[in-house]
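First, one chain by itself: the form predicted alone, in structure tokens.
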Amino acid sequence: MAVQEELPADAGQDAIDQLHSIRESIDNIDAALIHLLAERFKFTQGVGRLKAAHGLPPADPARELMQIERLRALAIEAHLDPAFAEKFLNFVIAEVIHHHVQIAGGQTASGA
């Protein structure tokens, strides 16, 4: 179900039509980065099943503080927030780590 937004009378259509177009480019993005996700839990979910079968712990924090610093770095390259990043990416560790003791216990990671 779709909702209107309802936007002030005196707005011009110009502005109405700019806004729209930005909307669309923000949604597309989101598209993108929801497929990126899904494909990097793809090769994570690979990761998870080498690490289980050879009885790998399913953390790595050495890699996982690279990691962050890394895209902390990249951030700032891109002028955005590092901390944002920074938990972007924790929280996306802890769901690949999650996944990894699914696997490591034999279930499967549903979804990723």
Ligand SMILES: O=C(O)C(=O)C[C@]1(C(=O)O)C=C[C@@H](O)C=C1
Second form
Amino acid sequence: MAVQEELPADAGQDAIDQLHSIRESIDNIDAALIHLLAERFKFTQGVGRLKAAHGLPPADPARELMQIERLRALAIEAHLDPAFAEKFLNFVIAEVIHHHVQIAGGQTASGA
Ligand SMILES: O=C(O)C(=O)C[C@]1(C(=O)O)C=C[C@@H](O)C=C1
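Got the form predicted alone; could you also share the form predicted in complex with the named molecule?
Following is the full complex, with the preceding chain placed first.
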């Protein structure tokens, strides 16, 4: 069953048109985010295979600290909540580490 958009019955046509126009941009940005994340995961899958092949640990906490510091600074510059940027990065990295562990589970250091 299709979900219906909820718009107040008494909203003027101009407000509804503006809302639709803004939502088009939101949808474009959401699509870009999905594509960017897909590309990031393609690269991290490569890192996971490299780490597994060479017996390197899935997580690198020192690297993560540098990434957090960098992204928090970028977030401040961009007027984005740095705590949100940090939470988002940690969420993504946790998933990457989960993938790394899975890849390592199916592969020995010798690649056999
Ligand atoms: O750079 C790495 O070593 C990665 O495995 C990638 C990545 C990341 O997603 O950015 C993930 C896990 C590490 O703890 C640090 C960074």
